[in-house]
Structure formats: structure tokens, C-alpha cells
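Starting off, we have a lone chain in the form predicted on its own, written out as C-alpha cells.
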Amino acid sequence: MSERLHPAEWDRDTGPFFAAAREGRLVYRRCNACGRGNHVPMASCRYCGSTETEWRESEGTGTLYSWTTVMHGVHPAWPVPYTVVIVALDDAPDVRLTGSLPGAPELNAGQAMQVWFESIGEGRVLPNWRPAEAKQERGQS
């Protein structure tokens, strides 16, 4: 397998993301102002435009918002079919993030899904989801 393509962690709007997710934590940016949350994370609410923002930890777990499976590659290190997941934050519900799983699996709208966190290589580490159901299925945390 070729080797992953690797998110800009230099970024100081995303770095503190990807920091977190090499601790195996689940983070977002949420506005003070309006008690929103805003992914992707940048200097200002894209809501109310507040300044006043600050990262909050994640429980992990959220639902099934959309999905695509892809059929046709356009990389190496993504082998198809894969399926691309959004998923909305349990938490955050206007946090939406992506993932994805091997494959084409069977899903529905809403279904629960939890993170874990996939190494990717030279210290990354980027948070992924799965169908909650599989957490329970495989005995993992």
C-alpha cells in the first residue's frame, strides 16, 4: 500500500486537532458567543463571527449524517470500494466530521457511530469512525 496522504498539522487553526487525536482525544472548537460548534475550526464563530472560541473534548460518539461509497480509485493508499462517512457529534450536532470505512458497508441514516483513532504513519494519527454496533461486536473500547 502506498503511504497516506498526511493533514497539515503545522496549521494553527487544525493543529490542535490533530495534537489531540495523537492523545487519543476527540476535540472541536466551540464558540463562546453563541454555544456553537465549529468544525472546520478557524480564528472566528463562521455562526455569529466571535473570536471568543475555545476547544472542548469530545465524549466520541455520534450519528450516521450521510455517506458515499467510492468505486473508483484515485489513489493508492485508498484501495476501493471504500465508503466516506459524515458523521454529526453527539455533543456538537453542528460539528459534522469524516471518516471512513473498507469496503461498502450496510448503513442507515442516524445510526450511532463511535471514533477511534487510526495511525497513519510518523507519529499521525487521525480520528476515523465506525458503527457502534461493530465497537460492541469486536469487545474493543
Contents of the next structure:
Amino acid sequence: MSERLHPAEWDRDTGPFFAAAREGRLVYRRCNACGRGNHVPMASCRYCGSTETEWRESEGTGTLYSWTTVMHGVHPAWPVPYTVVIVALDDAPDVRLTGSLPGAPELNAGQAMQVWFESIGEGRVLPNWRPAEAKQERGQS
Amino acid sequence: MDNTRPAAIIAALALKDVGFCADVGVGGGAPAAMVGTAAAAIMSGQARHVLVYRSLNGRSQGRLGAAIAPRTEAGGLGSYDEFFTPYGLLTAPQSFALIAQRHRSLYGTTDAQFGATAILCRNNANRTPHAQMFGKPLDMDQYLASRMISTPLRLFDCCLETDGAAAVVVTSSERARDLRQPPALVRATAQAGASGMSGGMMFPSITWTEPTEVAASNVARQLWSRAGLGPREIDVAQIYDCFTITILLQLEAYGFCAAGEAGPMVESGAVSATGRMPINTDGGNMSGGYIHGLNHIVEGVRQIRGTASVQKADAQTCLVTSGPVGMSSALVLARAA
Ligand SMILES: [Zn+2]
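I would like to compare: after the form predicted on its own, may I see the structure of the form predicted together with the partner chain?
So here's everything in the complex, that chain up top.
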């Protein structure tokens, strides 16, 4: 098992997403002119062109938009199978964030998903996603 | 975008007085737009004849389908990889698998429909002696038994990697009139981006307006308007096919069927060799060879000349599309009146 890829955290347009994750917060870029969320985050809004955009904290819930279970391994840090999920944020459905689950879980389009914060070493944290039910079960223990 | 730089071509062919060169578009989305740029250069007097080429050595060396090289940090500087590769989203098949799964969720597209798409290309390749998969038949049992790469895409949903090159010469219709080969007229070209697209290359496409719509919908609108033609007037088509899903997306985007109906359309045989509008007649990227879709333009020219192995009888018009994600392009070739 080799070292997990970690995200560049120094980019001016995207760094605040990862800085917030280190604090256990999920943030997304929102346009104050048209009200839509923008992901991937850029300085201006991709829908209306406004530069009146800002980081806003998300409630951290979403729905499953798409997924793929990777069966052909290509990277030593990612033994197969594992499943990449794309989640649409409840508070900004245009914002679709990536997550990953181990194995090949049974998933359904539109199912509720919950953010969690995954430590990947040296203080780095990735906002990650799992089915909301699983989160509740774990919440009892 | 091509690793073979213009200077290398100029040197290899010992060309004198080259007066125009351009690097157009990105990857497989570029070839039709490259022809468009060549036509624009000729029409504006910047060039008389333009060689449009693509060369790849994906089989032996420059594997585009491979994962990014192992390293520790991902992303930054407008690549936006930081939102994808740390989660294990690493390759083109995985990225297109997410779009394919979205298509399934929206429209119920089936394994058998993806399979029929792959088999259609393979059947054409098996009638085309220069195709990479010539002599290697594929049936539905083999397709369904092929190993899963990234659900729902199997091995045979993925295109080939090829050592090869393809090129066309673009010149004025006046000059083409007395050439030895009958010309294929460029009726129209168009280039466009996807709705709600963002920076970055391939992975962010899943975050665009609706990734199943891709850029091809916007290319199609421009193309049909400029060509003065619509999907019903197209006799044969070469549809960019890095994966089976991109064929389905484009049959819908170019208006050959409604959204979600491409799977049933392929199964109906309408785009098979004997159908109303055959597609990917030399096997395309899936089974002919992967030259980023410049091979699709070459096959389009063959159809208009009447020299293809899987020839559509009396083909007057051929649609050729380039990669449908990101900046995409397409053109219509037509027989001279
Ligand atoms: Zn806006």
C-alpha cells in the first residue's frame, strides 16, 4: 500500500475547501448574484459570470447523483474494488462533490448521503461521503 | 496537443515555405475543429493547402488511458484534480463510467445496449482489413463475460490504444476539382463547449449542468444550422467513441433520437451496417483504432468517395463528430454536386 494521494491545498481558488475540511467544516462556493452553487470553485460564477462569489458552509447532507465501482486497479493506494460516488448537495444541488466507499456497496440513485471527514495523514482532511443510514447506525455507538 | 510537433512534420517531409500552423482544441474533441480551422485559413488566404494530422503511440508508449503517474500531491493550478484523484477517481474509464451510470439512472440503459454498441463497432471492424480488431469477432456472450473495468463499463466498452497516425489534406474546392481523387466537401464545421462547464479537463465534467448532455448538444445546434441540414439528411456517421457511452450520448445530442432512446436505437439495428444510417463503419475508436477521432474523418472521406470497406450505398452526406466532453466539434462531409 503506497501513500494516498493528497490534495494540493495551496491553490487560491480551491485551497479554502481543504482548509475548512481541516476544521471539520464543509464549504462550497456560492454566487451571490444568481444564488447558485459553483463546483469546481472558481473566482467567478460559471452560470452568470459574476465575481460576487463567496465560501458558504454546507449542512453536509446530499443525494447520490452517480457512482462507479472500480474493478480494474491502477494505483497501489487504491486496491479494488472500491466505489467512487458523486453527491449533489442538498443546500446547493448544482454542487456535486466526490467521495469514495470501500468495496462494492449496493447503491441507488437519489439516496441520502452524509458527509464525514476523513484524515489522510499529516493533518490533511478530506470531506468524504457515505450513505446516511450508515452514519446514523454508527452515531448510536 | 499532438506530441508530434509541427516542426517534426516539416522536417520529416522536408517541406519548404510552410506558411501556416495551428494547434486547435483538446485531445479527441479537436479533429473536426482542426479541419474547421484549416478551412478558415484557406478561406482567409493564410494558406492554400493544410495538412491536418494526429499521431499517437498509445499501444507502445503514450498510454492515454493509464492512470496518472503515482505521486503524492494532486491538483492545483486550474487542473481541479484535487477534488477527484484523492478519492480514487484516476482514469478516463472511471470518469466516463460515472456519466454512463448517470445515463442508466435517468433512462434505464441496459448492459445489453452497451454491448450492442460495442458489437456494432466490432462487426464493422471485422469487415475492414486495416482495422486493429479485424479478425477478432465479438458476440454478446463474450461482451457480457468480459471483465468489469469500472461499473457499468466493461473491457469492451473501452476503446483501443493504438500506434498509428491519420491525416487529411484540406484545400479549396476549386483546387480539389481536378485532383485524382474525388473530393469530400466540408459542408459545415462547428465547435462548442458544454453548458455550465468549468475549468479542468475530464473529471469535472460530472459537475457540469447535466453531464449526459455534454458539449455535443451545443455543437449540433450550430452544425445543423450552418450545414442547412438536419439528422434526417445524414446518410452515414462516424461518432467519436472513446467509450460506448459516448456513442449513445451523441446519437441523442445530434437529434438522431430523443434523450434516453439511444440504447434502444442501437439495438434496433438502425445504425448498424445495414441500417438506415450506419455509424463507425471502420470500427471507430472502439475496434478500428484510436487516433483521437482523426481516423473518423478519414473514414468519413472514404464514405463520400465510395471507397469504404463497409460502404453506405450512394452516401451523399457523412456526419463526423469529435470527443463530446469539454470543447467538442463536428463536421458534415458531402459529395460534390
Ligand atoms: Zn451567478
